[in-house]
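Take a look at this single chain, the form predicted in complex with another copy of the chain, given in structure tokens.
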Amino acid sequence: MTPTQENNQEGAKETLFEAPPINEQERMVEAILFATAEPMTVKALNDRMPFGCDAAEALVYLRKRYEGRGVNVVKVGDAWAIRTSADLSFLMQKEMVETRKLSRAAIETLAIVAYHQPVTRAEIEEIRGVSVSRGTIDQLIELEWIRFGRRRMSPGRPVTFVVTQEFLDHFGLESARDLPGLKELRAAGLLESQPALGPLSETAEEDIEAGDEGQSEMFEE
């Protein structure tokens, strides 16, 4: 028996205790990462795989195999997981956009802010003649059409509301001053008869004291 043969025989004996070929190990890592409910560390992978396996090496191959695929092998902390490729995340959710018309209360509130800014909530209520719900203000803030302005230097230091740049963009206005006045509204046929006051009087307080015509909200539904 030549030494070579001897070596071969020894080699054959060893294979009984040898780790599976690397591509088999790669399959194993793939199956485990697919089925586990949490990311797996290399150690945890090795603990599960047959004796002698090298999960770290198998991971290198697996990672390469999934490069550019719909899912990728990614490192999460010191553990590994299979995750949806970032560019395909849109497949995991469906966005349904629903367009709704703003409620009458919201439009009126918005209009008052636009014409009277900066305006307090109490003033808005005075002008509309009905209380303004918290939800209406919140909705307009969320739409980024109004925002908080400076606090009024009057007792209680109430917050004021002003319209935003977003509002101007949406309604195609250069500034809130470009809003058509009541005269123009009338000319446009939006108003039928004489109003008591101009819309752009400088201070809201005056409007309320003098005009007071927003009190009875006849069109409120």
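Output the structure of the form predicted on its own; the preceding block shows the form predicted in complex with another copy of the chain.
The next block holds one chain only.
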């Protein structure tokens, strides 16, 4: 059999399987997102759906259909999830698990990573003005709020840190660009509600206020 005949045969097989109607694809995406606890990427959705389905298109219709409802289809990083509408979150307060409080060092480190990612440990220490203990980094990694990023193309090839999809999902953010500014954090009482932890250092506050969007150096895996 020639290559052309093989291609024609494969094409004939593909045509035997027509993609379901878009409304059916929408139902499939809805079922998958409803049943999974973690946000799912478009690729992961397509992998679960029948041949020929377009999860991205189905998400457009599904997201519109859920607008104004008690739950919404939201984007978390590069993935999608079904989440309770923000204005109804107070109804879930009794079901929420109280997590342990972060230390001042952990809060400052997390803020620096979020606003300056990708950032190295040395850069975190330079911004804070003090050294960062391994325990602080380990705690944030254990919480799955930060993870290792790409190594920087500089002497020593230092590893960088970036926030995770779990971090974005926990705070209801689509991307790190949606992070609030320092004034918004204070207005919401997030920096003053726990005086025992102490305020952010002056250097850290200045960097958050500046809203640095990250470094522009070249990276590699």
